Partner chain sequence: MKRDYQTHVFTSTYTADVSGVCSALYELGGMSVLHDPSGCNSTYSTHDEPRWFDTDSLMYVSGLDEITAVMGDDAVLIRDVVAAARDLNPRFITLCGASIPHIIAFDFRGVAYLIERECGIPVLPVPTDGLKSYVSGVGLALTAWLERFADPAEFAAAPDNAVNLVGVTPLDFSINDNVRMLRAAFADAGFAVNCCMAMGDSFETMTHAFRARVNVVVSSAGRRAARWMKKQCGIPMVEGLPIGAAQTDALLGAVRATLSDGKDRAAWGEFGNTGRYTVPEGGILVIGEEVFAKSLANAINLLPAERRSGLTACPLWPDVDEGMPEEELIAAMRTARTVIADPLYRVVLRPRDGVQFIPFPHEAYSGRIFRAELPAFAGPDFSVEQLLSGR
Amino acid sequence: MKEFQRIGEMEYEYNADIGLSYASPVRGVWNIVHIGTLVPQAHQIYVCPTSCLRGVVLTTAEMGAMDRLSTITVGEDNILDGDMEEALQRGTERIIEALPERPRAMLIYTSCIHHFLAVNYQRVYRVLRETYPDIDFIDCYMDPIMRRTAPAVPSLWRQIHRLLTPTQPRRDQANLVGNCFRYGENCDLTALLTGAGVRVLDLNTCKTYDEFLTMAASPVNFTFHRTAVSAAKDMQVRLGQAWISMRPGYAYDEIDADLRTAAAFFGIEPPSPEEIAHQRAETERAVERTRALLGDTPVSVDYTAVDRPLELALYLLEHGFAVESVFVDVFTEDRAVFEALQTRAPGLKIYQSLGWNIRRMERGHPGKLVAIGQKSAYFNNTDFFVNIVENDGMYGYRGIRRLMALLAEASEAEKPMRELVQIKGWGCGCP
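Now that the sequence is in front of us, could you give the structure of that chain alone in the form predicted alone?
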């Protein structure tokens, strides 16, 4: 079995989740520890066996945030004695009393063993809420056995936002939900809303817990990532907030349609035809400058950098870039994008970054190759790469122009790839 397939020979129903997999040393994508630490003035508690706690503690230590996390070890004695609920309650109480400052919220992560033993942790949380009414407790989960039916990251985004409770809505603010990075100057949606006087709130920009709680008053939640869908649906039901899903792609018509939808919700003016023409022209000029700089230099894209790697590959190919490969483990994009790539570039290589046979890949490359994303950089063994994860706050025309600037920079300046890709939770600016 080859470590890659040509897209022209593939079926749209593709998923690399085939059992035995390869774990590369690329660690930039955020995990639940990084995301949980975004909640200001909150404390995380992980309740797990020692082997599970090791990774959690190392992640937190790398972040320099050990004061934001505590652990409760689950041992064989807890299983034999049947005191899992008591261990959870008493351990949490001891942690709270030992903390130098009372947290506003406690994120308590139970693990697989609690599901196996049908632990009644909700009863424990009820007792804790009665004992500490000044602290908000929320149940979180570190249970990889549920990764197909309830993946950890979407679940955590939902649980974090369950700290928000119904309140009087206000029409002059909006939430951006489920983002590791701030959507600011490189986001067309933020520019549209702030330009019309709408306050934009996002967990990763909230400095205090009270500021985070004001997100409950927003009439609408905007999402950019599939991992935020569960949170948005939950808030739609619990808080009555509308949900608008933005499409983080590279099709100009989709960008314009999304912005019109956002403008219509708030009753503000959408971008005018003149403004759209200006944005498109500026973007095309930026793309052409970068294409001329790269020339025939091969480009490789991966899914850890952007949510829509196939659509980005198609966009670059349509603009004259020499895209040679995409690293992606499951197709989640529109079939039309897949079929367009089959027609335009049937020889495009699709690599399974998790596939066991990726270890056989010839990681060297004749000449220079520029990668967009850490996995494509690692597997192609190139120091010329765009070092981003999770879209890095880029959306719309402004986002495309920012990506072109990063791509141009990457083609000219080498980075210490082997060092950078091993940094866990790249760009985590958690308080």
Contents of the next structure:
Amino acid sequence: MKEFQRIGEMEYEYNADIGLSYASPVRGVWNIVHIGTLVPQAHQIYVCPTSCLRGVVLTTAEMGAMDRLSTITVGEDNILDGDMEEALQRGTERIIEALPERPRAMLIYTSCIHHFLAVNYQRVYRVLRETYPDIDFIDCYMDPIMRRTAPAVPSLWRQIHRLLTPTQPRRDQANLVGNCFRYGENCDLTALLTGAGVRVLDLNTCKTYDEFLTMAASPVNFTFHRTAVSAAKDMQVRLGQAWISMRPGYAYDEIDADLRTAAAFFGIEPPSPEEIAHQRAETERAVERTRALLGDTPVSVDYTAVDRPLELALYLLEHGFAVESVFVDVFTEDRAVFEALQTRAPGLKIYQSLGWNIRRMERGHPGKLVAIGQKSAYFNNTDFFVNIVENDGMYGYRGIRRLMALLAEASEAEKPMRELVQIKGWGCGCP
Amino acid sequence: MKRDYQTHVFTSTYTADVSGVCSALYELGGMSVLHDPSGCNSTYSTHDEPRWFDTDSLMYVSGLDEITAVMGDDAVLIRDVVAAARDLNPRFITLCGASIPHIIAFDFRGVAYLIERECGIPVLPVPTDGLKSYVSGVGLALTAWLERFADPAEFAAAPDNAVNLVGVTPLDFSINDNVRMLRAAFADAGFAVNCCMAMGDSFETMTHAFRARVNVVVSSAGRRAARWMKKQCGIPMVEGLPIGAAQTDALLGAVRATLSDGKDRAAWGEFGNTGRYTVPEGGILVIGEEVFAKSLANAINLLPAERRSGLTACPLWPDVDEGMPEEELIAAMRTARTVIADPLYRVVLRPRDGVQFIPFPHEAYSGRIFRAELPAFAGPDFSVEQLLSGR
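For comparison with the form predicted alone, please write out the form predicted together with its partner chain.
What follows is the entire complex, opening with the chain shown before.
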């Protein structure tokens, strides 16, 4: 088995999550601890065996946020005695009493083992809510055994937003949901909304718990990532908030259509034809500048950097870039994009980043290669790379132009790849 | 009410048995398979394995999912391991597991047998459960490996001055100069280091593990393997670490005595007392892995009283099952005069406690965070007095 396949020879139904799994040293993508820490004035409790606790505790320690997390270990005696509920309740009570400040909310994560032992944790939460009415308790899950049916990250985004309760709606604000990074100056949606006087709220910019709670008053939730879908659907039902999915791709017509949908919701003016033409022209110029700079330098893309690596590869190929490979473990993009790539670049290499054979891959590349994303940088062993994860707040024409600027910068200046890619949760405030 | 060892409001956790397994066998050319849904492998490779980036040793997670677990379908694991083994051709395969295999009574031995029959590569079943500390995992792994590949009959031909160093992993010794210095401490004293289990030794060297007269248990993680070897051929053990000149002399003296009379010993005196020490108020508290903590405490107590401010050092170490119960830990730390421990313990102390804290990073506790600050403590040249001065 080779480390890569040519896209021209592949099936659309590709998923590398089969067989033994390898974990590369690349650690930039956020995990549930990083995401949970976004909730201001909240405290996280992880309830699981030692082997599971180790990762979350040291993630937190590396963030310098140990004051935001406590743990309750599941031991052999809990399994044998069947007292998981008591341990959870007693431990949470002790944590609350011992913390120097009362948290506004507690995110309590149970794990795989609780499912298998049928632990009645909802009863514990009910007791805790009655005992501590000033604290909002929310059940969260670190249960990778459910990853094929209920993956942990989408579940967490949903549970975090369950802290919001129905309130009087305000027509002048909107939520961006499910983002690790701020969608600001590199986002066309933010530009559209703020330009029309709509207040944009996102968990990752909330400074206080009260500010976060005001998200309940927004009439609409915008999402960019697939991992936010569960939260948006849940809020649709519970809070009656509308949901508009913004496709985080590179097709100009899709961008325009999504922005029109957003504008229509608020009854504001969508980007005019002149504005669209201006944005497109400016974007094309930025792309051409970067393309000229890179010339024939090979480019590699990976799924940790952008949500739509195949679409980005196609976009870059259509604009004359020498895209050589994509690192992706499952195809989640439209079949049309996949087929377009098969036609345009059948020799494009598709690498899976978690297959067992890639552990023994000869990491490196003959000559210079510029990577978009940490995994492609690591496996190609290049210091010329765009160091971003999860789109880094880029959307629309502004997002594409920002990406081009980063790509140009990456092509010209080396970065210490070895050090950077091993930092957990890139951009979360880790040293 | 039950004793609460589970709740940790402020403090971290020692790494688990599964990381211990992978760490112990990392350099021996095998393939470690962790039967678990996900997460343990990235935790190990990120926080517990400093060799991960620069080497291509094989360690994978099985990716157990709920249907496979509920149905008890071990054929999935067998198929996946065999497929990988055929591509990668490791010298051996190690099969360990975390909490879900444990509670569904996964048959480690049976599945190991079936995989081995299928691919013809030796498979070591190591029945970890993800609930215990790395000390358990290292011990189980080394023992399973020796049981399979080493020949107790070789003990009869062991050279008179040959010793093994048992329980050596980066979890306790990191990848700074400690292991080299550890070997040197024995070599310089005229001993031949037969095996350093298991850093810096090859598969072949390890197969001759019984060609030694004494097992020096340098971490409690090596205790189980040493006990097993003793059971096989009577090879005696000495527990202790050479930390500073006096403690190194004490350890080497104990090894010489054991070479002479074949009795088990500990460098701090009484052998076999693994129970808790009573932590006196106002002393120097050394927190860490058991052999390390006892050795460093002994090294301090071997100093003349005036060079340790008249204080006595005592060790405190985590239990394999229960870790370091936080309430007991807090009580001990806040009544000490000086605490020597991993920097992540510092959070327990308040300014009003007036306790001097001397950081001593331990990879099995804080992972990679303080790796650059981890001292090379093995051998006679380490200055215990300088450590106490906080410099």
